[in-house]
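First, one chain by itself: the form predicted on its own, in structure tokens.
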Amino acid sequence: MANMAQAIRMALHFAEENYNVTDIFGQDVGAPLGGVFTATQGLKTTWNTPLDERGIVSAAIGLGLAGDRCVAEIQFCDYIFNTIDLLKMAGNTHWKTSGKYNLPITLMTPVGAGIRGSVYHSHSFDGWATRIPGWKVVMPSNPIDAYGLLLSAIDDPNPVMFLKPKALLRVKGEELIPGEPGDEKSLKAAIDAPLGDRSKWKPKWPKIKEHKITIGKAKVVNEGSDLTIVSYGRTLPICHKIAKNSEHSIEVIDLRSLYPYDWETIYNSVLKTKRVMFVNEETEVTNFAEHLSYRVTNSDLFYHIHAAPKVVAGKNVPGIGLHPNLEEATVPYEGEIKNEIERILEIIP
């Protein structure tokens, strides 16, 4: 099975064949390294910017305004900040024209915490991320999801966010990709470049297919009866595993889409367990979960649940320290997790 980077190369290298992208640019995301993490090698329009994030996301909105259709990439989701206000132009360029103007532009980078980065490789951005009007956000828990949400966005005629979760790039998947070889090795061995000396390695692409997600469609990847946890990302596979390990009957989804959200999916699960948590690492204050709670408690939702819903997020500190004890104290880990499940099924109605 591929991983997460090897899921999104893939990707990559279907939209380059079939959506027409001219670019797919950034810090070091051309050849030879083809991105910190991997996840560009191989590809045919790829090429290195300078370290200028203001550059990289100004450079996208010309290419999209010119009308093509590219990805660029932020390597670290810790140095996008610089590039707030032009993400807000980019993001009501459709509206304030009037839609005479489409921004076929989609924007990478990893974040979240899970790697052992510290306080410069270890922010989350889904907050900030939620708050841009007129971007579409997506963020993968696996690589299947990957693929197929990384695709959508491409197709897509406006500004789409791809959020990579840091420590799930290398986490493989249960499904294979539509035309994805079966053998991992074999994989491997075609689309994953040699260490050492790259100048003569070209990639030998699989056969794959297209697999689209719609974006705004959450999936239900463990069904229950006495809790709703909503997740993604990183913190989405630690809910599942505790779901499924749990003498409780949980019901876990995967977000998916952070914006434009399921709240059909939300709403009728947690109609029927009455219980609700959100989960995921971005800081607890101005927390993304935050909204949705809030529409929880402000719809007739109010009157079916049986306790207030909580949000399992990362501390309000000003960073996350290099040592484990330091991150698993400030990001949601899985005892946590499960301590606050316990608290959540002992209120009594």
Contents of the next structure:
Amino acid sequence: MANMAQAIRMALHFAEENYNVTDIFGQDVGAPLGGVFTATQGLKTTWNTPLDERGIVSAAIGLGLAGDRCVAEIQFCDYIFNTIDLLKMAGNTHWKTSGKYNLPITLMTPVGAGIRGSVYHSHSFDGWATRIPGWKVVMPSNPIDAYGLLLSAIDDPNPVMFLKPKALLRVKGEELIPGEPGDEKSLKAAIDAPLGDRSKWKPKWPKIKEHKITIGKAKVVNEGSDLTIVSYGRTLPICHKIAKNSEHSIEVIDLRSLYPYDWETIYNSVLKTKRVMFVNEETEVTNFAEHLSYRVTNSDLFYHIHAAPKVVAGKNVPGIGLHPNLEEATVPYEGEIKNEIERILEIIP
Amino acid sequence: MEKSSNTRKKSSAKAVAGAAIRNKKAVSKKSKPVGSDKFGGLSFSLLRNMHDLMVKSRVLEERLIKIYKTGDAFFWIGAPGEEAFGVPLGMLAKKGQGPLNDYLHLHYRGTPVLVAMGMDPKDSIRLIMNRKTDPSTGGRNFSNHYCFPEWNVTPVCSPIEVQYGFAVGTGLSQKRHGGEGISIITGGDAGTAEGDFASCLIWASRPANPLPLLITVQNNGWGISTSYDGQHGEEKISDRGKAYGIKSLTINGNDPVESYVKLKESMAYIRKERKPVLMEAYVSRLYGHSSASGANLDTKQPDPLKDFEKRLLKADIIKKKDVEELYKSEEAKCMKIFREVQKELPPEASSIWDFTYVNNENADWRNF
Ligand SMILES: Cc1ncc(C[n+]2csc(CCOP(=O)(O)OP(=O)(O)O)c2C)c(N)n1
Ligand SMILES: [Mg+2]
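Return the structure block for the form predicted in complex with its partner chain; the form predicted on its own was the one displayed.
Once more the chain from above appears, this time first in line as the rest of the complex follows.
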């Protein structure tokens, strides 16, 4: 099975061929490296930019103004912060012109902890991203969703942020992408750039097919009746694993799309389980999950739930320390999530 | 204090127009109008046309100011004093939609450019009066924040300097597309301190793919209340282009003839070579920064329109009577439009969610 980096690469290839993508660009995105996580190897329209994040986002906006469909990358979301006002502008372009211009652009950036990335390769961006109206924000937790969400992002007429959970980029999927060869080795031989001289290398793309995941649609990845866990990105597989092995009956929702989000799926699940926990690794204060939690208590679910909604998120500290003791005490890991599950299930209404 | 301790800045300040008062010296001493009495070889009809458009732009802007002062608008910002640069720029721009035409990434002093391109003054008045009918923003944004996609006029953004970065994107698209379309950027002098200005120079001149950008700076010597002299170690802003091998020049933007000739030359070069030009133009700021600073006439600054008018009258290219008539009829026209726009509807409160997403796809989480 393809890993997430390969899935992203295949989606970008499909989009070059079928959605008129004109430019895939960012730092080290083009040959010879094809991205620091190899997600842009072998593509037709990639190129390397100056080391200038504001320039990258600005160029994407300009390409969008010209009606071109592009995919820009910020190498790590830790370095996206000096572009926030530009992101706001991308988000308000359609609105402030009363619909005169739209920006069909996709911005992708690796996010989150889990690779021992220390202070400046572990940031999350989902909380910030959901505070920039006019954007759609998606975040996959597995290769096939990465493929489907990226195709939808690129084909969308609005700016879409595609957040890549960096710890999952090398994780293989459990489902084949339509058209993906069943044999992993042959996929690797066909689309992974060789080590050493790559100047003559060309990928042999498999005949992959369109497979889109509607933005705004979540997925129930584990059914259950005692508790709902809503997560996305890196923490999703952790929650999924806990649920599968738990003595409790836990429903796990992969939100996939943060804005717009799938309230119906959350609502129906919480109505059934009467308890809900939101898990992500962004810092906890003004966390996106707080909005979802607020919505639970401000809807009629308030009269059905047996426990206050719980947000399990990154500690509100300035950074994520390098030593595993520090990282694991800062962002949600298995142990903490399990403890919180026990606590929320103990509550007697 | 900062200023007096820096002797290098003092000497460099001499070489630039800087504050508008010195601009006058630059006009008379340093940058003699191209061709002097010969008007750079421009035809009389072109000169008359240019004057006509400058008057139209000025009268419109002065009406905008009055609209603000009578309490019919919340805020004014605009371009009186920049007509001698903006009008020639608008006349020379390749007007239309798509990459074969020029993209215009303007700042909030774009009225002269757009008047020269044929903008209906009513649309400018609708904008400042935040009517629903305002085609640029639908009543959502400030005066001079124009947007006309049919002419590739991309939305004016309040954050200073971002348009310099956006032009890289349209320039990339035009370069790929082929043809003669270029991307034109306007902006102020103080704003060049922002990183986006440097980004523009860097991205426009990458050896891997130089871009067809006309990067202009309208140097009025001020950023609100901060004078040029204390903030710029470079002798001229245009000198910064040289480091990147960008063809760079400084012109007297208060002389429409010089502006026209130099713009035409530069645009021809960019259209053909598909490489950038950096052009700094000294201009006046006749009514201060914006309504926030009172929007009162600063009589110490050279008035490019009056100066041009004098030259044309002296050379008998225009007649005093016609000029007076022109002002009168333009003033009456703008007044009439103002009355009409007053009666137009404001945007409805219920429209705030409109255009958050394309095709008005729901963006209100309450309805997710
Ligand atoms: C990024 C940003 N910072 C500050 C402001 C507030 N502001 C508006 S205009 C201005 C001065 C701009 O001066 P200059 O670039 O010389 O243009 P001018 O107004 O003189 O034409 C400032 C500081 C802003 N709009 N955007
Ligand atoms: Mg200025």
